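Form predicted on its own, single chain, as structure tokens, below.
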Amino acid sequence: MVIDITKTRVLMDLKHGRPLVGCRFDSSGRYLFASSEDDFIVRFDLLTREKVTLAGHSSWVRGMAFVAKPTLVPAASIPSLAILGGLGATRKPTPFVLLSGDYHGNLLWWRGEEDQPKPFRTVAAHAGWIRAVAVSPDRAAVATCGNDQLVKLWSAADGRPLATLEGHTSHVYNLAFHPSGTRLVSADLKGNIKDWDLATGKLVRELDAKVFHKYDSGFGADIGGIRGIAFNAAGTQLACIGITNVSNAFAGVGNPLVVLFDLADGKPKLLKPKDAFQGTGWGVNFLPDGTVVGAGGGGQGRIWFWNPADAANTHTVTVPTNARDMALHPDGSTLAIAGANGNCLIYSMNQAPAVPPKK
């Protein structure tokens, strides 16, 4: 499949009705899960267009991740959303587990493919908001982080605590496993990124992303944090997104920014939108060809694409709502935006028509 970012267009507009907080595709690519300000998680079936509401949290959910059985999810079975828009057929769902973390610090396990998923395990993981959840490449461990300044590791199979990583001195906003599975990075409110060796639990080094933080003396408040984080497939680059140049912490007035780290030397590169957009960057990822894609929101939303060699983005897509999260589909050519208007917008970046012509 050939990706052409200049052909980026809306493939689906999935409606919930209440402002959304986060979104993630499951590992097979059949489902999109979105978390909402009504404390529910909504599952959209992209094959049948069925919407199911998952009840179990009593507060907002930001962190979501998945544990799938790899033998049941061959790469060839991942549906391409470029043609899903024109298919009405159904297929048997692949079993997987959804993990979700909420404002009260609870981490929940769900059987994500069931007709009406219900939590089958709850772990009191953190004192305060779980900001992010990630699953290791081998699907054995779950990592969480939160407002208690801690990073924790859990057994994906039974929820047993495996390790606690201490060292942050502010809310931990995000984390990601290195593709090798041997390292974990965690990033906090003040732009400190810690690189952990999972075999020893020791801190290997720190990366400086303090450009994402500001203390507003007028309001007496810190603002910033790494709102999105991702490794490239080779594990040689790390991208982070957030807000910089803050002039009003109360209103969140500032500019989105991506900081791209070369992991060989730890040096950062700043990737900025060409347009004078005010708001926060909320999601970042790498396309298969190495293109960096980020999304953010203010009054409206934006999707930005960067060639990592250039400081300014090469293409911009306007989103008709405040974009509060972004997820990349396993096919690498489709992404989803969680909107403040209660809609999930799914965009295709491939050259094929969104709906195959009728014969």
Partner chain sequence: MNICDYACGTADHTVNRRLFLGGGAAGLAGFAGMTTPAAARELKSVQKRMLVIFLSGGVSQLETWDPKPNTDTGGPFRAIPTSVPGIHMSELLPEAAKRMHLLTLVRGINTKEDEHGRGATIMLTGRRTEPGLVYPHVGAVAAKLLTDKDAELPGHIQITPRGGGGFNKEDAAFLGPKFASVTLGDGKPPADLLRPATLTTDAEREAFRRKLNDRFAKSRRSAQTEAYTESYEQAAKVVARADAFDASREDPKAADRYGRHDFGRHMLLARRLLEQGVTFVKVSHTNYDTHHENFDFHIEQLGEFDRPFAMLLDDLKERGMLESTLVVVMSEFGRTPRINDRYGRDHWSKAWSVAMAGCGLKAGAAVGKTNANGTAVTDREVNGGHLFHTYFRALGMDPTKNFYPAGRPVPIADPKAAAIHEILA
Contents of the next structure:
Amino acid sequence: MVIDITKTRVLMDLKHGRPLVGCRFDSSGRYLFASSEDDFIVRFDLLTREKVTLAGHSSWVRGMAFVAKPTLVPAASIPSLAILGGLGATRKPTPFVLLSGDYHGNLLWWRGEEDQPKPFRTVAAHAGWIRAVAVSPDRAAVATCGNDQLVKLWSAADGRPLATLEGHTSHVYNLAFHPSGTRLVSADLKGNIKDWDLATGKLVRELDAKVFHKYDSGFGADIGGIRGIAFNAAGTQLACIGITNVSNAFAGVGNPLVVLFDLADGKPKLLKPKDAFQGTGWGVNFLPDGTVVGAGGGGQGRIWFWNPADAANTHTVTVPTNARDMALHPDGSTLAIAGANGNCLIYSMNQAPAVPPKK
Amino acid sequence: MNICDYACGTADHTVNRRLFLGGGAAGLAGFAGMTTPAAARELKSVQKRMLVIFLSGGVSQLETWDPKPNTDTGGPFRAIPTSVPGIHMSELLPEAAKRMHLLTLVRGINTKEDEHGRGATIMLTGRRTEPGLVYPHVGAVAAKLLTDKDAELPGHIQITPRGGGGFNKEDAAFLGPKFASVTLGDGKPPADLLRPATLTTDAEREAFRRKLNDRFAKSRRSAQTEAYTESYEQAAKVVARADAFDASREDPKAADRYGRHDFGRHMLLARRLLEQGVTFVKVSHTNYDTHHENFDFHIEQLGEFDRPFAMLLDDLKERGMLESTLVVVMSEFGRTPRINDRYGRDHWSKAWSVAMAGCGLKAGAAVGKTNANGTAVTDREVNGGHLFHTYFRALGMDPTKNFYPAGRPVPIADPKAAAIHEILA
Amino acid sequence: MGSEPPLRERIDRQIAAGLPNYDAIAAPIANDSEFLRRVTLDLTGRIPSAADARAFLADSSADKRTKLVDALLASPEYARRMQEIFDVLLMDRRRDSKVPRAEWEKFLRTSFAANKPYDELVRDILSSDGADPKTRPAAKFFLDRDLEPTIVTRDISRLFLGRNLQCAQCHDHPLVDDYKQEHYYGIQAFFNRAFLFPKADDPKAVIAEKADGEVNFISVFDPKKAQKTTPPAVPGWKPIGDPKLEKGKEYKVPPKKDVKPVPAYSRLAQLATAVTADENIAFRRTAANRFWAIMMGRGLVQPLDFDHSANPASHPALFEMLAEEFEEKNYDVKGLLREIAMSKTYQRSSEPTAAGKDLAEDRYATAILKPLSPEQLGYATMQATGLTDVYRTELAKKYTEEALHAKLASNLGPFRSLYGTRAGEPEEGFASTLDQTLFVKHGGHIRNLIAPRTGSLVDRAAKLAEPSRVAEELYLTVYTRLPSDEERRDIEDALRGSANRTAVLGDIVWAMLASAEFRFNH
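Next, give the form predicted together with its partner chain, keeping in mind that what was shown is the form predicted on its own.
Zooming out: every chain and molecule, the one shown earlier first.
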């Protein structure tokens, strides 16, 4: 397939009705899971357009991740959503596990493909909010982080605690496994990024993303944090997104920013929106060609594309609502936005003209 | 401008000004009648004090005293049980929750004013803003009504998060500058309180000043010249007690308990000032104006507020001071039940809460109710006027009595409102 | 009229008639020092320099007090003093919003310097709509109040009618039978059609007016809640009805978006004339009373804005006479002040006789001790410590009152902010607050003023060898009088054997500045 970011357009507008907090595509690409301020997770089946509500959390969920065998649905075999008029996944659901972490600190296990998934395991993982959940490339470990300033590792198979990584001195906002599976990075409110060796549990190095943090002395409070994080497929770059240049924390006056680290030398590169947009960057990903895509919002939302080589903001898409999270489809050419207006917007970046999906 | 309002024409209001100036206004004897030493002594023995903790910007009632978890407006936090069965608070106040049996919650506040300045006016003066008329702040009223005539320290002190100190003559309005607040910016002592280093002693020049005044007073004196010369003696007393303003003299263990941050230090200073006999202390904690990221910010701000607040309650209780100290936690207003698209909550005065403690208020009680998702008051709606009445009833005063600025009767509290009697002892 | 004795004598006669055996009880006439300090403070807001004091004390001419009063009234400092008094009176230390302070002050200052009749000054203030740059400064009274109806009504009634009608807004005044709710709205009706154009928060806003609109009011005491209205009216006088205008001809310039309307008939234009009209005796009564109070320390009617039948003047005949005379003499301010200053009543000592000790101050048997205003205190402190003289010397040939004032002005700031009352509120009674006392006690400002510099008081005194001459220099400079023998000895004792003469002198000057004798005009 050929991606043309300038062709990015809305493919589907999936309504939930209550403001959304987070969104993720499952590994097969058939489902989009979106979490909401009503404490539910909704599963949109992109094939059948069926919407199922997952009840189990009693607070908001922002961290979601999946344990699935990729061999069952090889990524390469998933044709473009647009080309197939909706979806390339098989009609027969492939079993997988959804992990979701909420703001009461609970980590829930679900069988994501069931007709009506119910949590089959609940782990009281953190004191206070869980802000992010990630699954290791080998699918053996689950990592979580939260407001207790801790990073924790769990057995994906049985929920056993594997390790606790201590060292952050503020709320831990995000984490991501390195594609090699040997390292984990975690990032906090103050813009400190810690790079952990998973074999030893030791801190290997720290990256400075303090540009994402400010103590607003006028209000007497901290603003910032790494709101989205992603490695590129080769594992040579790490992208983080958040808010910077904050002049008024309590009104959210500041600019979205992506900091792109070259992992070889740890040097940061700042990717800024071309327009003078005010708001927070909430999600970041790498497209297969290395293009960095970020999404965020203030009054309304934006999707920005950057060429990582020269940090140029090559294209920008206006989103009609604050984009509170962004997910990249396994096909690499489809994006989802979790909207504050209660809708999930699915965007296609495929060069081919959009064909409305058939029912 | 309704200074006389509907209460006009009642017996209290027709008191002739000359009669009052002549001391004949019976209505004032209750608080201005400290004319006999016996009365003054009695008052001193039960000296009442007031502490206001002002959460600037408008704290969210939903993240504090009136949580609505798992509703469309509730936000992500839990409601946790408190030391009083049946009453819940937001999980952001774990320490306060353990002390609910000392607290009184007023959950049905509707102040109908969503602008910061005017909201603050309502909460601090018990009245809405009126052009051409400025009412004294609660601290000035408390200082005026409660401060012993012989008190050495100012009766009205506010501790602000930062910035300069100074004397704010605005907030006493017609009560006069004597009752205006002394501001301790970041808890620092008032300007010029401490003798400058270059002035090793001022005993000699003070003696000379007294000599000059005595000589002048032999042939010329008036109430004003007396007040002027006396102000130096009073200032000397305050200077001599400059330690009262210095929280660093408190036990370091107390400082640890309160928390090693600005608000912890300011609350410890408040305790010290109250113990030293200051009538009214207001501590401001900034800031709660969370139009953006309401939840993250409330975690941080309330995380700072909760413990020192609880420690101060414990200390007042332990020292037997809570019975005579009225504690009020207030804001300009609350925050919208609706969560905006930036995870913020906006200004909201229609249904919010205040927490109080001490001074004989019914402890462990919650008065007033809001509906299931907190968008409206459903029971016992009150406004700033009711609260103002309640404060002064609790402090043992009759807020329906009048002040007489320039001879005109002005009721202490808004005559359109009355005290919340259910929570009064 | 021609055979009538001068006003000063008639004042004295009326005052004497206000107390049995007044002549025996009243304090003697103040000595030259006392008089010089008092009248200089009252008419120019300053204390005399030591040189002025020496010269006046040495002058043996019989008419030296007359000459002094005339000289003070002719001085630029007089205009400055009046500017400061009337600025505070009219603007209540508000922050500037639409008319810059400098222009307003200049308007007041030049008016008083030219001895503009007081009624004319008030008409200037009440008739300027701010559109003409030449008369815009006079519109500060309205513009900087944003034409806020309750405040403007209150302040017109307070300042120009001597009656505070604030309590008559919602009903007839509960305590004062004379103050009716219709009075309040009668005043408001003069400007209820006026508004700020283009909008209230525009710093360049001017006053515009519509051709229609009535004031409506209901008494909260009226069980029927009957709605009433009134055309413009000065309390107690016939309302001024609106002329009948042909339909369609209500406007010279009709209202349109972004266009300032001009009505064919302006209610506001009637205000200045109606307030200052001969028939409105309230105006001259309160005007005369205010000037009396400036000089005497209290009004014949007190409070100054509480003129009504149940609150009679302390000397009703004198009050009436003063008001009539002021009006007849075409509101000659300097003339009125001169006569008051030359009266025995004004010139009495502030030291009471044994019999006069416990008399009420409204008998005027003894001069009233008046606390210095923030400005007087500032100027007096600068003069006493020598700063004024230092600046005067620096200016040398370039000296003008304006040039000197420009140099002193920044030093006045702390006095105004610490001793002035709340912005936007009328001056109230005397209070000595902790911040003021600490400012004097420990503040850097006072310390710096006292610190020796060439030509300053401590510097001058330190150079004098003879303790008695040191005492003279100190007392003449700070107190405008020579020290007594006892006071000379005090200074001698203090200086004897002191290692640091300058430090001791600094302490003495500080004590004098902090003393009641300095803080009050006596």
